[in-house]
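Okay, so here's just one chain, in structure tokens, the form predicted on its own.
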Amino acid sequence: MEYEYLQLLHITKKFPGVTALDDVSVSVRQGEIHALVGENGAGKSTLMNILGGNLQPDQGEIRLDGQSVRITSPIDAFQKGIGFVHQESNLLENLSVYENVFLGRERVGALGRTRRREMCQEILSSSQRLGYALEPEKPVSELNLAQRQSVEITRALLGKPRILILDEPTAALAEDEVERLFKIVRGLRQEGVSILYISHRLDEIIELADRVTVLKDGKLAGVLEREELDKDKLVRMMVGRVIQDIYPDRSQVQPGRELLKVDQLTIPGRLDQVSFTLRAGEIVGLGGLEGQGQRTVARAVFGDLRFTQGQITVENAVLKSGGIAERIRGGVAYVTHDRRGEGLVPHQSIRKNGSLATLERLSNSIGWMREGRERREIQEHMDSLQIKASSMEQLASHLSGGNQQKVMLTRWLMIHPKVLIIDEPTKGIDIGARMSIYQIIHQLTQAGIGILMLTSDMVELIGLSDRTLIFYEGRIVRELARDEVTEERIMKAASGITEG
């Protein structure tokens, strides 16, 4: 039997309202490329953040080289020989390559001076060994994505790790850059480094991995050896759930007139000629793996991002690139996925949060709020959406997640939207509140509103959408009607697999 250098045994991690990991065990052999796959929310990142010292497990054991260990922080993980290259860059753009690589671990001489030349030489030696070129004194702000990733890998390799975690390492790389990364990874394997490789791109997994662990809904779905690897098998292990009967019946929906038309929308490096329509009373779901262009499209439609080519039309009115105020006046609303960071003002009341998008309409000619009108409208929405609160003056921070979501809906329903963009409609809320939100969305479409919905929950995507558009690398690669959508078809398209 090959030597298992790392063992994650019976790991359980719970957050309020959700079990992210449920009795998960993973073992990694010395000098192995071990891939970790699963849908969004399957538990991959939680497991790696436990190994990287960012989170502590509620139950379970971690064993390194046969010894039980507790990893208390990222610095502790580094000292124990675990390197972590995150999906999102953690580099400081105002510093040079060598300053980023050695940040917090600077080489210092007897008189307290940093040994710059020694640090630069170490980076050059590492670059040469791994087959890429870095200029140690070059500012990170001048590097492209592949070069920045090389800096991240160099920093992770600084402590000569026995385990290297790579989280979606090819998400923003060109084809030749991916090949260069694969060469580096294989070279590290030859040196005895164990690689934990997280990716949604199944072609890469088939090409690169020695073994694959599949997670589904926070549980271990299975482990495949290299000779067992097959795309269809991986997809079946990653999905295969039955949709619960919690969604409104939309089988008889007959969409009306065209409300929104997006034509050849392009943002270099992010979107490539995206075109679709949305009709009155229709829910169009934007599906795919995280970061493939869905949110970029939503924000461009709302005017939060500028586009270089293409056209957005709402009821025959062409909207310019950018211009959120113009969108709001034209009846386009956006419920963000980030309630706390972008959506609510937590220390303000339900009333003040609810009327933020309609201050202009609710004000008189000299700018004073028509408070009586404001209160009447807020109360109407609180009643219709069944917001549970002591009064409209209750602070948003004191509400449950489901009621906070309804307050954000209140804000945008007060502009009387034609097009409502909802980003992660039930993120972080319990099943009862989810069912309530689903019914509200359904009722809004019955009133003639067109809804553009983003969700990382595949079952939710299938349960609510009348049409589903699947994004892959900034393009719509497949459109699925309600009667043909399945988790397997979504997953294949989202992973870049062409059927037939």
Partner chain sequence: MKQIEQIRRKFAAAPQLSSVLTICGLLILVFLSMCGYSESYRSTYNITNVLAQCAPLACVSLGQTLVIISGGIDLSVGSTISVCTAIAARLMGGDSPAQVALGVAVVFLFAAGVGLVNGLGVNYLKVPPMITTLCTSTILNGVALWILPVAGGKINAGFARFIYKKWDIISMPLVLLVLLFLATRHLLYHTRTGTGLYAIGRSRPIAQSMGVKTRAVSVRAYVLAGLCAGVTGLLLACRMRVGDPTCGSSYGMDSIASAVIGGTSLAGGSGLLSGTVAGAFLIGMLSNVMNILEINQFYQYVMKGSLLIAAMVIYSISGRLEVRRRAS
The other form holds:
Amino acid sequence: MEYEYLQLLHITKKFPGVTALDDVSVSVRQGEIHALVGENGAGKSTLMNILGGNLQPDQGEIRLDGQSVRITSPIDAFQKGIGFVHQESNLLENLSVYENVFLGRERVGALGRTRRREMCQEILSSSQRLGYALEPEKPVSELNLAQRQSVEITRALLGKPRILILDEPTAALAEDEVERLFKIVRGLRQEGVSILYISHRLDEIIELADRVTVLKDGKLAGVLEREELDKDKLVRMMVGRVIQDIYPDRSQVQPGRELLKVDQLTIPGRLDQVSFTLRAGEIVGLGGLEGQGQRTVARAVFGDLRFTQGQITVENAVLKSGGIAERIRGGVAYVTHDRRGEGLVPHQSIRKNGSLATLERLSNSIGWMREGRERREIQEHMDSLQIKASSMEQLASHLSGGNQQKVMLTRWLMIHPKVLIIDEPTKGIDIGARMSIYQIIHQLTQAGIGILMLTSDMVELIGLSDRTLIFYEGRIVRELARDEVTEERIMKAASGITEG
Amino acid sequence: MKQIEQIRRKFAAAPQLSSVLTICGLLILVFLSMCGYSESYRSTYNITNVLAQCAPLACVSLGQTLVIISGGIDLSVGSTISVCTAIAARLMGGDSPAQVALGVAVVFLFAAGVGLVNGLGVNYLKVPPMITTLCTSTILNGVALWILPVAGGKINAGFARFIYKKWDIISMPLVLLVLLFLATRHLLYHTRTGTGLYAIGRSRPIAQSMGVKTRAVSVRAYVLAGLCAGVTGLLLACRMRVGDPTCGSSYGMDSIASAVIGGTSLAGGSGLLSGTVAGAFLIGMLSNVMNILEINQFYQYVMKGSLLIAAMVIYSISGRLEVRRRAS
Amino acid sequence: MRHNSLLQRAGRLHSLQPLILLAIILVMILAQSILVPGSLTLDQLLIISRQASALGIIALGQAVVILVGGIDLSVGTTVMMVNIFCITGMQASNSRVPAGLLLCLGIGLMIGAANAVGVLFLNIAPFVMTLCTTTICQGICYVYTQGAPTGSAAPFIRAVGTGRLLGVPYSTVIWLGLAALLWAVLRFTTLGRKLYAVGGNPKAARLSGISNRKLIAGAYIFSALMATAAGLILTGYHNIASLTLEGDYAMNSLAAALIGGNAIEGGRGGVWGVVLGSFFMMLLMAMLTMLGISQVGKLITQGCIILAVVAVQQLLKRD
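Could I see the form predicted together with its partner chain next, after the form predicted on its own?
Expanding to the full complex; the earlier chain stays at the top.
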């Protein structure tokens, strides 16, 4: 038995309304690549935030090198030898590479003068050792995503960590960049660093991991050794039921008339001649690596972005460039991926959040609100979507993620949409609520609404879409029908590799 | 070649640098045209005077720049200046050097104390910087009137002469400004605190997660702003030889204007000290020019407000162009 | 569950702020009538309400600007400018009142529009932009009057500033009328819903098809018009043109709005809290005067009160 350097024992963490982690234990051996897998909402990010010092567990114990420790802050984690490479770039764009790498622990000389040259030298040598080139004095704002990740890794390695956490490191990387990352990770394993690797992509994990811990619904579903690794087995453990149980059966869906037609849509530098259609009762999934143009298309269709060339047609009516209000009147709705940031008005009630896009319809000609009608309609939606709240006057900020998402759906269903764009439908939502949201989406298509879905969760993309469009560098590079979609094909297309 | 490459890099790293050069060009333009226009303007005496007159605003603006870079704002520097002149006028009238030294010490202690209160209010009470400093500003206005109900008091003449000593074109205020500039420059560009200021100005949560002691760094910025206001207060007191409980009122706005004209972004996270000094001199020189041209002094209000708006418009347009250039 | 109820209690406390304020006002009145027996009569209260009405009207505008997430520091100067141009425009004659009123209305619209353009189209931070308009308007007033304004108000304006309706000063009636109107708009109309949404989460409002820019521009213009109305009332009351009339209206209106329960970051607050807040500020000033405390004490009290109120709000907000 190899030495287990890090042990997380019986960790429990509760949030209002949800138990994010329930008695989860994970142990990581010295010098192994340990993968952590699970669906959205399985508790991976909560566990990582506990390990990274951003959250405190309600119960349980963390042992490092046999010693029980409390990790009070990100800095504390760093000092205890836990390096963290975040999924979303966690760098300061206005500073240069070396300043970012050394921020908070600069090398200083006499009079508190920072030793710039020494720091730059250190970065050059460590980045060469790992096999990539960084220019220490370049501002981070000029780096691409892969380079930014190198900066984060360099920063994490600076503290000579014994454990390195990589949170979805390949979400924004193309295939060759992924290869280079794997080489680095394997090199670190050679040096005796334990790697905790979190990813959605099972193929990657099977290629890389020495052991895999599977989380499901905030509980430990099992641990697999390298020789036991098998994709179907992993999926079964992650999902805990057959995929068919989670995702509604859409094999019998017959799309109706054409609702949305996007023709040669072009925004210089962001979108290049994107064309596709969406039919009534159909779910079209937009996939690909992060930031390849999926969201840009969605925002352009919703009138949030101006486009220079191309045409968007909803039910044979050509839409002009710009103008969200006009789109809403035309029956286009957009459920944002960032509920807190640009979806909900946190200090207002479910009722007021729900009716925000339909104020004109719910008022008389001088703008006086018809509150009775408003209450009635909101109540209907709350019942049909099964929003769990004490009343419709409860504040949106006090709801769980799933219920917040349902409030967002309420707002958009109130406009009686024809085309519903859903951006990351289940981000930050636990499994129970997820299934009910999938059911809602399914029912909406049965009512004749066309749904455009954006998601970074591959399983979700495959499970829900009737057709999948893969984006790469602002273009649609592949269209996959329900019966030909596989994870491998999506990955290939998303990395810009064309198949015969 | 290597040097050229280095310079090019420096420009790429700090787009504000070109704006600093533009302002310097503007300064020289104003200066030369005035020299051509007026005989008396050309005299060494006048040039020395103009430079010395600009120094107080430049000093307080340096501190303001630190605060703005850290993502805050200090509207209380003007009132701090007023109180400092009032304290100076009360304490530094005597002849003994000890009394003068005591006065200087009290002024700086008080100024640092104001900065500390601002910093604590912003960082620990979590009151937005604008509200915190607006409140301390109001309180300090009261304090100034309490110490010195009307302009008056006295500053030790020897000390005042020493502070305004002149050698040809160089004057003591200018020397003090250069010293203060070098000190803040060292702090901002070559210490951990400096990097921390830029970091928290861009994003507090990220800076914190990366190990910057955000509160401590931010408090330091406000204390330094207070101290810079203290320097300005002493300079003004020595110039007037009396204290004035309202003399600083325009400096809050003017110091923000200097920083913004010099390319510091009010959003925080970017800015250069040299730009601020150039901005302060531009404002100072334009006021001086208006005096010489005998334009109604009240137009100075209009001039400053318009200048600030113009600067912000120009920077916001050039910023947008920069973004567009990068995108394509 | 416990967590939840705590949160809700904190939220409720926030909306209770106007009631707490009302209680404090009553205690203050009681204390005064005990400390200085006989000093407090109904008439006395009405006089305070007249003094409070100018501030109260300005604070209504300020509250709307704060509600949409901005701040307006130019209200004081607007009052001053209206005062000066109202007096020179009307030349103390009733026949020129309509022209003078139009002039003042134009000034208010101009200042509000300037603020809105700066904030929305030039992307200048609200307080800097309004500070700039303040400076520029001050300059204009000084230049226009050469530093020594003269003249007196037209009889009609004087009547508005000093007259009474059934014993209640006209200005108080105007103040409360405007407050009731604003309350109805905020509470019952789509406009009110939109204003709250824009302040509470501007991005969410935009993605719901609400035109943020129009609403924010409207808020600044409304605030400037309220300041204009207050300027006319003050002109009538003081009957002089003065370069010091702006007083501390920017600070005091901010204080009144914040004390009344409006959140500085926008999206929360009501009208009656602001009304009470204005009354409270004036009552406080009146009591300080009565207790023989000078300008110094007033400034210090004012600063401390705003700081304390916002600090408490921020403490309650922390989860």
